[in-house]
Structure formats: C-alpha cells, structure tokens
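A single chain, nothing else alongside it, follows as structure tokens in the form predicted alone.
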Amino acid sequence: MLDLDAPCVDLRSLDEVWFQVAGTLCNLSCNHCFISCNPGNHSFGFLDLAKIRPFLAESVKLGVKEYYFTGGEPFLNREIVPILEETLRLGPATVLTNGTVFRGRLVNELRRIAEGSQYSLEIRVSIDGPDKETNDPIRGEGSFEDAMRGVQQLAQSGFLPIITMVQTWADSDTLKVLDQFGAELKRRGCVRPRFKILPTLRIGMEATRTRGYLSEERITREMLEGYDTSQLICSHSRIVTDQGVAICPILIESPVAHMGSTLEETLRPFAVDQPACYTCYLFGSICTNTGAALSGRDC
C-alpha cells in the first residue's frame, strides 16, 4: 500500500517500457554495477519472445513511444534479435550492451532488422574511460578492448552508438575524457561518437567499491514542491522482468518497487524514498536516452 504521507510521483503517461531481457546475467562483473550482475547471478531470469509479447500487445494500448532493452548483458539472450525485430514493429528500440559479445554474424543481423524498420535501433555501449587504465579496474581486465572491438563493429555496420560512462573522474576532467575518447573512437572509424556520463547509483557492487547512500540522501516530500517530476524515469517508465513489473530498472531488487503482473497494474503513484531515487532527482532522466548528460561530439 502506498505511503501518503512519503514523497509521491504520479506516472504523468506511459511513455518508455524496458525489458530485463536478460535478467541478471552478465558476462562481466563490473565493480560498480548497481544491481550487482555478473556470470553467476540468477536472480532474475531471461525474458523470452513469448513472455515479451503480452507486454507488447498491452503497451499499444497503452500508448507506450519507444522500448528498452538490459541485463545482465542483453545479448546473451539468444532470442534478442527475433524480440527486437518484433519490437521495430511498434516503435524505436534501444539496447544497453557491454559491447563485448559482438561478433560478426550477429551485427549483421542487427543492421538487417534496423533496415527493414521504419523505427530507430539504437544501440548503448557502456565503457568507463577513454582507455583501459581507467575502464579496466571497473569493468574488468580486457574489457576495454573487447568493447572497443564491438564498437568499430557497430559503426562499420553504419550504427553510432552510445557510449555510456560513469563517471569516476573530477568535473574538471569532463572535456578532456571526452576529447580523448572522442580521438579513440575516430582512430577506429566511429567518426561521430555520442556520449552519455552517469552518475554512480551507491547500492549493489558501488556501494562496496566507494561507500552506500548516506541518511540525509533522501528525497522529503518538501523537495518535490515546484520540481519537475518529468525528469524522473519513474514517471514516465516501467519495467518488466521475470517476476514481474516494477518502477524502474534501478530498483528491480526492491521489493516495493513491483507493482504488478501486468503494465496496467503499475499506472499509479510511486513514493520515491528508495535511497537510489536520490541520484535520479538530483540528475534526472539517466537512464533513457533523452536529458542533458547526452552529448554528441565531432571528432
């Protein structure tokens, strides 16, 4: 039941549905990853065409705009393609990757699908640093060339990608990581980088690695007067996974944050006094693909 006297976000409209396509799975384990994914989490299953397509035929109803789709590492789902190749049907699709399981057959299955779309596929890579020396002790060792591989694949295939960073460095040095991985990503063909710098959500693996929320990092109902609650993904997004639907892909490991079975079970109000929602009121949309920490730069 929900908390009147917390801090409330009513769902303005369904505008974004995301997918935990593959659950908590990941071929990384990444030491700041907030829902603690690696090769060995099954906390939460893979998602299958047949499970998906309810969720589909209920979002047209619903007037959902556009999809995503996240792990875990989405494509280690074998059924990735055919799911997003149904989901072009309906809207714009979006994919965060750790770009490391690319390999030549399926990029080339994924530009096939684009083609035949009226609807964008967008493609996010999350890398940590413009090197190895600042991605590597995050992601793990070879990761950085290993993404960097899956990125030249995309942009051979005609895709910009998004490459997603958490920042780990000093505001100061936001230009300068910019401009280097800017000169990288042009050095293996991807002449038109687009960047998206999040902020570090302090619960799962970033919680040991740096330090949890602290007791005064709360939203109060005070804070929300006058603010646009827009920015925050809870009032315009939901999230299917294997045991159910919740709020956000934040705060899938949240009891409260599951609403229900179906899209239509979770139109209601949310309270927002989950610690990670501090991150998001302070930062606003860092998880769709829209909001002023998205960038593009020429290189």
Second form
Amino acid sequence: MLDLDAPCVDLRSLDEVWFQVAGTLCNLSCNHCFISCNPGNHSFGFLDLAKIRPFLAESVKLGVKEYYFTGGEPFLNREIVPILEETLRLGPATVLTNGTVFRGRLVNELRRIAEGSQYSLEIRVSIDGPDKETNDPIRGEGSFEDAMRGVQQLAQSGFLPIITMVQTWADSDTLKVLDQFGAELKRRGCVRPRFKILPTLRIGMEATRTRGYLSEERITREMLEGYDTSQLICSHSRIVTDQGVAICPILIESPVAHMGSTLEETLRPFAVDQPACYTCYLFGSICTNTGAALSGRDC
Amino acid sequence: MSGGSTEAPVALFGGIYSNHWALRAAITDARTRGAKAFYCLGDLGAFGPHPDLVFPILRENNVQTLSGNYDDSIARGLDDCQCGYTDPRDNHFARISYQYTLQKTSPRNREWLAALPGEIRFVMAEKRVLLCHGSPRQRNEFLWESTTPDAFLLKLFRNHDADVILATHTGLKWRRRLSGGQLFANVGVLGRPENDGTTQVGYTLLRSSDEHGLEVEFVPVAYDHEQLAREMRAEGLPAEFIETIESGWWTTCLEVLPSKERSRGKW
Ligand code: SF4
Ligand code: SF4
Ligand SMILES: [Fe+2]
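Please could you give me the other form, the form predicted together with the partner chain, since above is the form predicted alone?
Let us now look at the entire complex, which starts with that chain.
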C-alpha cells in the first residue's frame, strides 16, 4: 500500500527498461559501489536471454525508448552478446561496464552486432580518475590499466566508449581532470573520448567510505511541489532483476523497491522516501547518457 | 477524393539558428519547387549573427512558425537554452551564443516569440499532420534516428492523434515509415551543416504521394556561408562555431549525439 503522506512520483511514461543482467556479481569490489557488488555477492543472479525475452516483448507494447544493461559486470554474463543482439533489433542499448573483462573475440562480436543494428549500442566504461593513483585505491589494484586496455580495444574496433567517473575531486578541478584524462586516452588510441561525471551516491559501500546519509536528508512532499520530477529516473524507468521488476537501479537491495513480476505490474507511482532518493532529488537525472536525454548509472 | 497528388507541396524549415542567408535561400528554392505554404519548426536564434534579421523574413513570407526550446528561453529570458548539456565545454559555448542571442533580440521580437504556438496541425491529403519542435510530448526531446525505436514512435502516434509527425531540434534529418503507414521525419535544420563535411544545409518538402498519401523529400540548400562566417567573425562569435559553418563538421555540443551519429562526424 502506498502511504498517502509519502512523497510520490508518477511513472509518466516507461521510456527506459533496465536489466540487472549480471546481478550483483562483479570481478571488482569497488569501495564506492552502491550495491556492494563483488565476485562473491550472489544476492542477485544473472539474467539469461530466456528470462529477458518476455520483458522485451512487453517493452514493445509499452513503447519503450531505450534499454540499459548493468550489474555487477554485464560482460561476465555468457549470454550478453545474444541478449544485446536481440535488444538491438528493437531499440538502442547501453551497457555499463567496468571495462576490465574484454577479450578480442568479445569486442569483435560486439562490433558485429552494433554494425548490424539501425540503433546505437553505447558502452559506458567506469573509471575513477585519470591515473592509477586516483582510480586503483577505489576500484582495486591494477584496475586502471585493465580498464584502459578495455577502452583501447573498444576504440580500436570503432566504438566511441563513454567514460563515466564518479566525481572524486573538487568541482573546480573538473576541467583540469578531463583535459588530463583526455590527453592520456588519446595517447592510448582513444582519440574521441566521451565523458560523463556522476555524483557520489552515499549508500552501499560508499556509506562506509565517506559517510552515510543523515536521517533528515529525505525527500518530503513539500519538496516535490513545483519540482520537475522528470529529472528522477523513477518517473520514466523500471529495472528487471532475477527477482522481479524494481523501481530503479539504485534501490534494488531495498525490499520496498520491488514492485511486481512484469513491467505492466509496476506502472504505478512510487514513494520516494528512501535515503538515496535525496541524492537523486539534489542532482537530478544523475545517470543520463546525455544531459537532456535519459538514464544510466555507474556500473 | 482521389489524386491528392495535385496538392501543392509545403516546405518545412527546421532550426534557423540566426542563419538568415540560408533561410532566404531556402524560401527561394522552395518557391521554385512549387511550395505554396511555409512552416518553421522553431529555434530561430542561437549560433549565428544578428538574430533580429530572421524575423522580418519569416513575417514577409508568411512562414507559420512554432516555438522551439530556444525561442521559449529567449521569450522568457531564461538562464539557458534548455538543451540540457552537461559537458563543461559544451556548456561554455552554449552559454556564449545564448547570451549573445538574448541581448541582440529586440523586445518586439521577443514578444512575437512568446506568442508562438508549441505545435501546428493541419490536414493534407486526408492525413493528420503534426508539426512539433523536439517531440510531440516534449519541446526539448532529442529524437535521433539511432535512438528512436519504432515502438516508441507508434506510442507517439497513438498518444497524439496524428498520421504524420515532423520535428527538428537535433540538427540531423531522417525519416521512418512505420508498419501502419505512419510517417515520422526529422526535417533537419537550416542553421548549420549536418556534420557531414559539406557546407550546405537543408529543408524538407512534404508532398502528396499516390502510394502513401504523403511523403517527405529532403532538399539540400547551398547558401553564402562565407558571408555568414564573416558576419559571425565581426560579431565576435566563437571561432569553433565559425569553423562548423566553414568546414561542415560540428565542433561543439557533441555530447548529445548517440554513437552512430557521432561516428559519422569528424570530432
Ligand atoms: S562499481 Fe561497478 S565495477 Fe565496481 S564493484 Fe560495483 S559493479 Fe563492479
Ligand atoms: S533512488 Fe532516485 S530513481 Fe530511485 S526511487 Fe529514489 S528518487 Fe527515484
Ligand atoms: Fe531545439
């Protein structure tokens, strides 16, 4: 039951469907991961093509605009190529990856399906700084080099990967960081780097790394008056997990976020009274591929 | 009634971005092709020089105009153009051209912008035609060819009671005929070249067709881009913008391009 006093966000139009395609399994264990993914976290499992198909069929009926694939690390899922291939027959797809698990054959397969579709396949690679000194303490020893190799492979095969970074520096340093990182990427053959900067979400591992949310940091009904809720991804997205459909990628660990077993069952308002909702409220569509367009998130 | 093909074509102009030279060239060209009605899908200012020059051309030629995100911002004196860029570099350039256009648009023309409708509808060859800026549901929504699924377009046709939907806003033209015969087209823009390395811009003709009722034709327009570049230089507009006019490659606001569209450009 929806609490009538809770701040509620309507689903205006189901524009994006997310797939938690790798569950919470990841080869890395970043200390800012907001759903605390790691190699041993089986709270959510892989989605295979057979599980995804009915949701794709439903999404067509509902006129969905974009598909997102996340985890954990999506490229650990052995069916990721056929899953993407089938999705790309229907619409554009974005994969959020840590970039560290590419092999030549996988990249070639991705290139083949990207070229075979009229729709764009975006690969978003998460890195946390322009050098290993900044990145590795957060994402793990050697992860910077591994990700850079991934970016290089993608660029060489003709992709234009989007590098997403959770901001770990002062606002005033943003241009400097991007310039430095752009130069480094060019040296490595990624001549047209695209960047996307995300604010830090203070839940999961991040809660222990810096600080958790203060209890008064919640969205209230008053705060939603006159607020443009289209900036919140829950007003235009839902996420499919191996345990049903949830409100958004950020909250999948919270039982209240699970809304039904089909997309159709989740086409109703949601009470945005969770601590992480407050960050969405402050930063807007934190997870978009592009500013005015639609959603995504750090992998 | 049969033989809708006797109806005269109508001309559709996308974003003008203050390119008064291209607008004049397009109107002349459309006349020679028999167009009897002219429509502009919004974004009169931005990018180019002397925003006030575009208004008399639209009025004198009776161009039916709707309001784009830029027009809405200029009319209301908002802080930005509502393109929603997040890249710091894109934002920098967007701000320069927005401030320039806001300062150089006369109060009378800003009032004229404020009175423009958000959409225009008409019936042609028995088809319900809907003209809008970004999409029928949101003025600043980008509808790119590689990120707009058929199923999503069908939803727009269903929700907005139309057989033909025409939009602009992205700067890149494309069209798609859906299985039910509905036609969507992005009419492109007159304001800047198409990120294809040529200096020409383009507009769209909507004409009757025996097979589908209506079809679109994309018409390239060559204009005096060197003169435009000179005016932009004299006005102190960013070198990056002038480079786009002279080279045909986009140099800014690239972050919104999906990968397929971005790959075709140079930057
Ligand atoms: S942030 Fe991404 S790469 Fe890091 S542990 Fe979480 S899912 Fe894995
Ligand atoms: S975390 Fe953000 S997207 Fe998720 S329900 Fe809360 S406000 Fe909506
Ligand atoms: Fe626009």
